[in-house]
Every structure is written in C-alpha cells, then in structure tokens.
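Just the one chain here, laid out as structure tokens, in the form predicted alone.
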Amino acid sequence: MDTQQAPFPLINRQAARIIQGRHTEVLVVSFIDKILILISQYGKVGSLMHTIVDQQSLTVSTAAGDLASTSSSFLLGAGSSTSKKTQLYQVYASHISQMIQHQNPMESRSVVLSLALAIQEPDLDRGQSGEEEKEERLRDRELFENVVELVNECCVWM
C-alpha cells in the first residue's frame, strides 16, 4: 500500500458556462492516485469512464511528437458501441487524458471522467440531408471545444 500522504483538503477546481444554451458545469478533483472530472449539462453524474495513458507508448510518442495512446473503459452508463454519444464520449476521454499528459509529462494518474452532455443521436428513421449533418457536426465540435476549454480552466495537474 502506498504510504504517500495526500494533501488535504483535496485540490479541486470548478467552472461553469452556458454552452449551446445549456448550463454546463465542470468539477475537477485531484486525488493522490486519480484525477476525477465531472462534466454535466444536466446537473447529474452521467456515464462514468476510466482512462489511462499507455506509459510505454508515451516515451515513443513524446520523442516523435505524437500523442500517447490511451485506454478507456466505461464504468457506468455505457451505451451501444455504435451510438454517437458513446463514440463521442470515448473521444472526450482520450483527448482530455492526452491533454493532461501533454501539459504535464510527469503526470501518471489515471482519469475518471463523468460525462452528462446533451448530444443528440441522429434520427435514423428520418435521415439527414448533407447540410443538416454538417450543422450537427459543427454543433458537436463547438460543444467539444468549449468543454475541453472549461476542463483546462480547472487544471489540477500542473
């Protein structure tokens, strides 16, 4: 068992912003062995994921200037592997973990990420025009960029 003393009280940061007309909250808490990140547009815990950065790929990727590979698994609330929300949540988890690693290469803690975001699944019965699909992708990208910026404002890994 690790006998290293954790700082108390725990270091935490919180930020909020209106993104696409929805109040969006981010809370980041630094534990001795993990970084907990809660992101919600619903005021509740959503899908819970655990993400680690592959330490072996880290040395190779850092030397090459690439991002390290990550491994994510759903702990709670996993949807269908083909659902848009599930796939986007995996992108969020990977990107946020890589961002943390990039900002602090000495960071070795895993990330526990909770996401409860208003991401619309496409209406497969109705179909979408090319223009509607493009607008949806732009909305998804805007949400992603704003959420990542909010997480970055709550930095506890430096």
The other form holds:
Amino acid sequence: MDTQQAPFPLINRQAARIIQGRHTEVLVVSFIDKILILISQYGKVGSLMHTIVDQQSLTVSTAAGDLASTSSSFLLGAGSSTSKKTQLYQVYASHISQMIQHQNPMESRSVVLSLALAIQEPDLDRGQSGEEEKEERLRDRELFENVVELVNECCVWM
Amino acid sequence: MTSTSETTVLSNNNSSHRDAQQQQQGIPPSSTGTTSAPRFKVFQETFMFMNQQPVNIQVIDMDNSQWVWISSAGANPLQQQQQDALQGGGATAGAGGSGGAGTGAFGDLAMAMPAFRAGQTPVSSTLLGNPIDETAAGIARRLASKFKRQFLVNLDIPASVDNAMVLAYSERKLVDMLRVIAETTAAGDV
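For comparison with the form predicted alone, kindly provide the form predicted in complex with its partner chain.
Next comes the full complex, this chain leading.
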C-alpha cells in the first residue's frame, strides 16, 4: 500500500434544499484554474455558462466593495436573447461571480456555471395583471436568494 | 499495471424515483429553505498507469447524465509547472490556499448526447478549450453511445503522441468505473 498517496486533486462541496416545492441541488467543484458550479432543479445539467471577471476592472474601489465587471458566455443552452430564462441566467452568472470576487478579492479563477431552474416564461399573448407580475417577481426573487444561499454553503473560494 | 482504487462516494442518497415524484408534488411552497439530501453522487478513483503515473477520474452521477473529469498529473509538463507555481504562490496570495482550491486543472470540456434513433451516431461538441482538439468530444461521443445517456467530459490530458497510451488507458478505466457505478446505483434504487 502506498502510504504517501496524494489526496484527490479536486475538492467538492454539495448542498440541497427545497425551494418552492422543488428539490434544488448545488454542487461546487474546485479546480486549480476554474470553479465549476452545478445548480439544478431537474437533476441534470441545464444551460452552461462561462463567466470571467474583468481583471482590469479590479481597482481600489472594487477591493473596497464596488462590484467588478463580468462577462459571461453561454457554452450550452443559450436560448433566445429575449427569453426571460436567458436573461435571468445571465443575472445569476454575473451575480455569483461578483459575489465570489467580493468575498475573496484574490480569487482569479473563472466560473463555469450550470443552471437548470424551473422558471416560467411569461405568456406574452395573454398579458399579465399587475398582481400576477408582482407575484412572479417575488417568486423569482425568492428562488434567486435561496439559490445564492445554497451556493454560499458550498464555498470553495475562501 | 496495478490499479490503486479508492472509490470514494461523497454522497449517497438512495431515494427512489417514486419518492422524488412525491416530493415534487406534495410539498407546500412554505417549505422553501428546508434542507434536503443531495442527490448528485460523486465518485473518485485514482489509477496508476504503468505503476508510476497517477490517473485521476471523477464522475458526477446525475439523472440520466454524467459529468466526467479525467486527469493525469505529469501528462503535461508545462501544466505541472503551472500547477506547482500556483500551489506555491497560492499560499502567499491567499487564493484558496487553505480555502479549498483543488490542484487538478479543468482541461477541455465536451458534451455528447445519445442519438435519438438507434443506429445513429451520438452528437458531440467541444464546449470549452481548443476547438481543434477533438479528444474530449470523441470520448464523450463513445460514452454516450455505450451508455445511452448525456455525458460531459472534462479532459485534463493534452492530446499528444506521448499521451496516447495514457489516454487509452484512462478511457478504459473510466468505462470500467462507469459500469460499476451503473450497477451500484441501479441496485441502490430498487
């Protein structure tokens, strides 16, 4: 038996919770050059995005708390640019990367993010009442906050 | 060639599909925030190629899909230097020194989906990395064909003449590992 065997080179952290009646799972894998974050309400990989923090935007003010600027590109499952899901996913991607940068200003790894969330597209033909819109926004907000909390439970960047 | 296998199952939730369905239907929204047991299972193994070169494989087992990472330390001397430098500098820079930075590189990422109709070749695509290098996409395609499910493959072994044998060995070991996982998870689901 080789007693000096190196530990496995990847670090994984997992967490899950029920969000709006759905089992929502987060798995974060720490590589030396990237952070992989899998977020799923369907048990599968959904849309994949690669987000880089613009290193040139990192200044004294970002170190003090301003948000760094990020750029995301879809690797898989881009969807239409006008779809709610696509736009929301871009918000998730930039927020998560900015959050990581804020929590650890020395973190330079880019993030590969997989998102598979139950987000309902608004029915544009039918239109929405003000009440429905408000409810939808609250639901989206609740989902967002819970997902971000789950990601924080799987921190590999501090 | 001996293989030193330490299969580490990092999470093991054996809830059946029926339970999962009931869970999705019967839970009131007010339970938002309740902790739930993770269902993604992570399997890790290290094999020794030619008794000296470690090949690391991680498999994330999801619903009818798997995410695979294959790496061989020392397969790319340039990368090894980079890793050593990052690890050495990481402590002073504070970038994940003790906070949980892995030491394996992400490598190329490719995805493959099984064919819709029997007899057709699965489609595969390189998502991240050198688009000219089709190695990861090829592995993903063969896996999708064999196991009839979606595969994402992270390959941290650069394609070169020197690495051809390591690559072949890694793929063989990966297939063995996936077969064992399939049996384990099938048995667990009953």
